[in-house]
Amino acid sequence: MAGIEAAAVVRYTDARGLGEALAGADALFVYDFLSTAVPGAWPAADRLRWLHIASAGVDPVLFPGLRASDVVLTNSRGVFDDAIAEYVLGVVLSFAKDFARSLDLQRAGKWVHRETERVAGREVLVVGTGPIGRSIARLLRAAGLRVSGAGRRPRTGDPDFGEVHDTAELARHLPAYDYVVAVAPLTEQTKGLFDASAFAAMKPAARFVNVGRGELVVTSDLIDALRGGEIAGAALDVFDTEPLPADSPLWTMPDVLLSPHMSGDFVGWRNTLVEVFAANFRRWVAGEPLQNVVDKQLGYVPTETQGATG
């Protein structure tokens, strides 16, 4: 960041030191992007006028003040899309192949023939149609699954999609998919979109991906649903509670993939994150509008919205 300080005054602090990095600062970079110290250090931002986020959904930072006031937030969008995608492929051809049976076998020393599925030909719901949505349908379509969408504003005739289907009638839609994917912004609509009736509606044989935000579900109904066979399996990279609790009945159950909240994270992200925001930092000096601002009312940049000054 040496052409950044080379134009500014920057402060680094961490989350104690918040309030007092705050006071009679313009922008504020919030890289720790789980941190939920923004709303306590708020009352300090005298003259803030923008606020950057390090990752792609906008909650930790999206409390009242914010969104009350004038400060111009954006996001990081775009750094994520293609290795989201990536890990959703895996985890679909993980649960086809059986791959976590296989790896249990080789261990045990086991030879054991089983036959598998063909994912080509499989139906998917990816509920979420962002960059990140975007990119999982793309890239499931090229392995041969059959994708449609959940959004706000349901159409036919999307490119990566071809129908997308109204959120607000998800559990119409969720017994004709074989994979759902949730991969929607955290707002008070898709909060616990995910719940005992949601899973009650799925197939039998249906596998479940979370690569959005944990409060996107009830856990506690999932847990219950796996248990009682409503669906076949779930892959949760994301859990309302992080690190996930020790005693998570989640940690141990058939047919359940967990990852510690990387599905994006490939190697060089970090640094890829901090460019993004130099790119947006460049543009806010020149007066120039900024990349990836966000509607704070809806809790997500808008596909129209291309900038904003700050």
The other form holds:
Number of protein chains: 2
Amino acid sequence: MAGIEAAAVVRYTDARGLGEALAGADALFVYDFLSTAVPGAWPAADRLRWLHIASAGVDPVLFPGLRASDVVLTNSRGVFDDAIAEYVLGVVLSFAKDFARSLDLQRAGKWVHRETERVAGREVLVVGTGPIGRSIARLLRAAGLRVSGAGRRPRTGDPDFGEVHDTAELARHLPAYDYVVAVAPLTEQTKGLFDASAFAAMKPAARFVNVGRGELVVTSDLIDALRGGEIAGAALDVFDTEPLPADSPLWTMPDVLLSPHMSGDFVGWRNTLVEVFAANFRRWVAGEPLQNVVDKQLGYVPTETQGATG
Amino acid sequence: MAGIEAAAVVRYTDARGLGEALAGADALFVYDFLSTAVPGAWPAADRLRWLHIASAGVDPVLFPGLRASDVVLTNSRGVFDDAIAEYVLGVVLSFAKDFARSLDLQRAGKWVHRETERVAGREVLVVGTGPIGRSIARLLRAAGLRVSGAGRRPRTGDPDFGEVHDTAELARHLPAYDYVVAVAPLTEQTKGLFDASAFAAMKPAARFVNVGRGELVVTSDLIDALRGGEIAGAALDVFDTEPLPADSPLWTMPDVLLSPHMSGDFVGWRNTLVEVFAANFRRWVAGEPLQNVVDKQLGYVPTETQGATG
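Now the other one: the form predicted together with another copy of the chain, given that the block above is the form predicted on its own.
Every chain and every other molecule in the complex is listed next, the one we just looked at coming first.
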């Protein structure tokens, strides 16, 4: 932040002091990306022109006041892509190679030989065709899996996905896939996308992976689908309530792998996030166009110009 | 086995009846690849010309009597390559993404955010440049890791490894690697290759992966190296005694991932192993050259002709 402090008055604040700090501020850098403090402090934003968030998903700050304002919203697109892709490949291999049971057996001191699954040739649907979804697709393809996408605009010949299905017709396509990966931005269209009907459409052998947002899923429906054997497992890094409440059945369900919203948080991520903001800050001071400008109606950074929209 | 039973008298036996079954037999298919029964029954082999083993490693049957005989030894080279490569990529990702601790925390109902490692760009040394090592190298490279090999014949420009170091000078090269994968055949030259001096040469952050044979490792040295922090972790699928004895400290050591000699055993492997034998049997009956003929002095199938020797 040193370069920014040399060029601007910087006020650091937690959620409690946000209103006071926001008065008179031209720009706001939301570093705690899950903070819900911004809407409450919004009336104090008397001259704000730019809000940058240290995350890829912008749902926590896409409240009506910001949407209606002229404030430009930018995100940290690109920082997490490859780390999350590695996480997804890791959980796919963990399911196929039965690593969780190996660890449970190891902890119990038991030697139990099992047969394992291959991942090569398995079919993966990545729901969400933004940069994170693309990185997941590239890495899983490199490892021998077959990957398609689901997005807002169905198409064929996509460089990373080949075929992209229409997310609006998700249930029609789900039966074909061994792994279904949720990484769509959270919008009015995607909230609760993975509900009872979606899980019912999946193969009984399918595994569901969520590295997007917890609210993409109707959690009670997911729990029912796992209990009922409609799907074979789930790897969840995000939840509709975080931290995951102590009384959630997910903690103790078999074939469920949990991690605490960390799939993208590689060693060095915090510095990288500040660098992304600092680079945009230099553009802003120089009057240049900002990078990663969110379409506040769509709820994400569109990439139409690259033929790669979500 | 139906095709074979139509063309030959087939006797099925366990270890106890091997001597009786071996008398008068022209060929022996060792299906239980870890069986140590063959040397004891060897005096009964009065007309044996061919021994096929349902494994890649042939160390259990490479006793002096077979070595000195004219009996041709063939193995099941190729069956396990890609499954083992997926296993190795899986454990590498498990270490990087801290999956074992995630599972332990999940079992304890605890939400503890951590930062994770990237695997892209990490340096891997694969010790053993046969087909399994090559498959590991290709898959790990596809996933973004940097891979070199170690084998009997140092060279550069190898299609899968790029640089291949001399296994005889292993300790000199080990300090450069984040992951060291043991997949060499077990021979007099490789027995105990990974000893105190090898582990001392590795990075303190290095992880050791053994998918070859337990006897490649001096197990007590590995345990000392893990306890002393000379290396950061180990994923072990093979052990010098299998099943791993209940009193082995490895069961309960942190940063150790154990699996019961199953890394190559994908669903369908047993059928595939029989198919490999049946294909060679057809060649044998037709008087054609057998595939996967082991050099009984080297202890593995040489691939000089493909420029890809171990």
